[in-house]
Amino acid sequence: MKKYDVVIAGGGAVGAACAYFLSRDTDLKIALIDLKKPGNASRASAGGLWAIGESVGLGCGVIFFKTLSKLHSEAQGKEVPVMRPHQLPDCFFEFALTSNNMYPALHQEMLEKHDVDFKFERTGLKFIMYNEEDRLYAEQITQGIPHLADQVRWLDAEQLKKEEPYVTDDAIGAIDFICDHQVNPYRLVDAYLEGARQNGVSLYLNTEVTSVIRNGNVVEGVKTSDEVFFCDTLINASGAWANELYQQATGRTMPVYPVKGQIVLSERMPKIMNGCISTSDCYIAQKDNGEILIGSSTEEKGFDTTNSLDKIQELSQGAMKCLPILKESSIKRCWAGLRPGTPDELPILGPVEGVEGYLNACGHFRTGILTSAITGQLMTELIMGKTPSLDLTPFSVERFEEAEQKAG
């Protein structure tokens, strides 16, 4: 038997921050227990910090609005729904541009008091406009955020063709947010790890926690396959599957679940791109490393991890008609990754009500990655005991049982 203060479920980049912020931040002992899966969300991830771009739904968004836009257009005076962005609300913008801010600082930090480097790059993410209806979503998006102005440029096809020499001729421009660049999520990962490691957290990797050890409504450990460990408090940060252990923390469900993205990552390339690229089809970010990574798709397919052929193409497809020189490359390989999706896109956060010793760190969907600092910093703050520097009642688990009562 073990005790710890704080016992941390899940190692991904959520899991991982919440060790290194905790390790960094107070003297408690922390225990990370993980085991990776086939798709955990980090496999899933481009490492884009795309505060913004994330926000006003590019990717998904864009496909839907287009749909919508040609509706409108074979409409001839028939009701169709009102085109709008698909935009989070305020409450997420805070809480992903705070994030997104703390990352310079952080890379420094990680470089010189733990010598690992995540690969901070600042890039800007391009929105590739191809036609009048990527225009006409262009301008819905900044409409929507006018206090973020000072962070959009608009470039027209002469400036595109500039700054991204390899976008196809037919672009007619871009948006730049300015301020929304990348990460390795891979590298990241281990940068929190090792920090954590570091700092003095023990870590139980390729270790699964089987259940959870309850008293009443007191939550007071976890078993494994072979051991057990008590402690003070229990972070829930499994990704897609953090309703199990919700279940078992808290005899409730919450509305956690897999949606799967699948990704095409090239062959080591020659420099082609000098920001990451978001079109109507794909993202697109080159790495560190030259290689190519297009992203991705959105499909509810339970935990099914395979790849399929029309996804692939789909996404290939739309990389090429952006960057026609990835015709020259090759597919080093393709895989897919569960994000950790909720009904609202929003994650889940904080203690629950009549539960003790137990906070859920969950449900962060496309951006783990991007919000894994904030996160980090608002769960020691709950468990320093501290108001949280951000306000939690949006992502609280008990949204859900209120929208559900008032539908019902």
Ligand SMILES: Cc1cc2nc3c(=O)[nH]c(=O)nc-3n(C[C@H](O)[C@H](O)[C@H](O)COP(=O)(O)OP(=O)(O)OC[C@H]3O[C@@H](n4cnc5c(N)ncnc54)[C@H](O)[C@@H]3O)c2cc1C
Second form
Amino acid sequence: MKKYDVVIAGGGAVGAACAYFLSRDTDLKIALIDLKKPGNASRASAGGLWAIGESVGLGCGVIFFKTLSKLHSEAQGKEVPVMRPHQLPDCFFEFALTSNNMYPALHQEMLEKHDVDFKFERTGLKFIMYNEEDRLYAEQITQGIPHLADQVRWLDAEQLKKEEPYVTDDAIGAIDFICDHQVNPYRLVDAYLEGARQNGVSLYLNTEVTSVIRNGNVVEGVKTSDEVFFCDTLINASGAWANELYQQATGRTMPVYPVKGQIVLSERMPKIMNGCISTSDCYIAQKDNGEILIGSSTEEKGFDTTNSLDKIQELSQGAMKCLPILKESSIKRCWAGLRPGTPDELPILGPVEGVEGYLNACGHFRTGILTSAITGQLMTELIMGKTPSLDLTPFSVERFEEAEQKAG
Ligand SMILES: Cc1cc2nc3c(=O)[nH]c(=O)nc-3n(C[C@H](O)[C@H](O)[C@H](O)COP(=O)(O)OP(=O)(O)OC[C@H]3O[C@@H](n4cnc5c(N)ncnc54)[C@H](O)[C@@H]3O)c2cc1C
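After the form predicted alone, can we look at the form predicted together with the ligand?
Starting with the chain above, the whole complex follows.
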């Protein structure tokens, strides 16, 4: 039997960030338990810190929205409707932008204190416009975020060509979100874990939490296949699988489910991109080692993590349309990951009414790399008994029960 102050179930970006911030800011005895299940989202991700881009429906969001409108129109047998930006609520902007602002200092801190480099790069995110419809879409986006006007640059075709010479001559311009950046997601998770390990966190990797120990309304710990871990607080950071542990901890269910995303990666290329790119077909990011990452599909297919030719072809075609030079590249590999989706696309954070010793840190859907830092900080504040620096009400699990009651 082991006893910890805090046990974290799940060691993706979110669980690892919780371990890092808690161990940095407290003297608590902490364990992180992770079984890297197939489809682990953090290691499948693109590593975009696209705080504005994702909040206004670009990056992963544009594909998501397009898929939804297509499914919708197919169901009714009508034309695909004109796309409108899929903007998340203000609370999400604040959450995403606060997290985004943490990365420059976190990168320095990880380098200096822990000798790990998660390859933070200031890239911007350009939405490339091919036609009038794209321009209208871009205008609608910027009209929806007047308070962020200083973070948006409009580029005409000539300026775009200067900044991204390999973008197709068919592009009529772009909008660039200058505060959106990128990291290497593998290295980010490894950096959090290594920092946490150096700070004294016990890491139980390749280990599954098989059940939650509950005594009435109090969560007392977890079991793995061969050990028992007692704790004062259990943090559920188990990604797309979070509902399983939630059910055991609370006797209720919450709507966290897997949303599959496929990605194509090219072999290394000379530097052909100066920043990250989103189009209405895909997003494209050149990583620090020269590989080009093209993402990503949005599919609700349970825990399936296979790659399908149709999605890989769609993504590749979208990327070659934007950057014709990619016709000369070869595919290194493709993969699929499982985003922890929620119905309103907002994460589920914090305590659960009537349950002691338990915190949710899950449901980060398509931005859990970006928002891992603020999640780690908020969980640390909660465990230290401080008032969280951001209002967690919009992210509480109770919002789904309230919505159900209203609907009923
Ligand atoms: C294709 C794709 C592209 C993406 N691109 C971006 C991007 O550019 N930027 C961005 O910010 N986000 C992106 N995302 C989203 C991001 O990856 C996720 O939001 C984030 O990784 C979620 O992190 P997590 O730690 O909650 O989940 P995960 O990374 O899935 O980690 C959860 C961990 O818990 C483990 N686990 C589950 N159950 C148990 C158990 N019972 N016992 C022990 N361990 C358990 C799992 O195996 C896993 O290792 C992308 C996602 C996908 C799929």
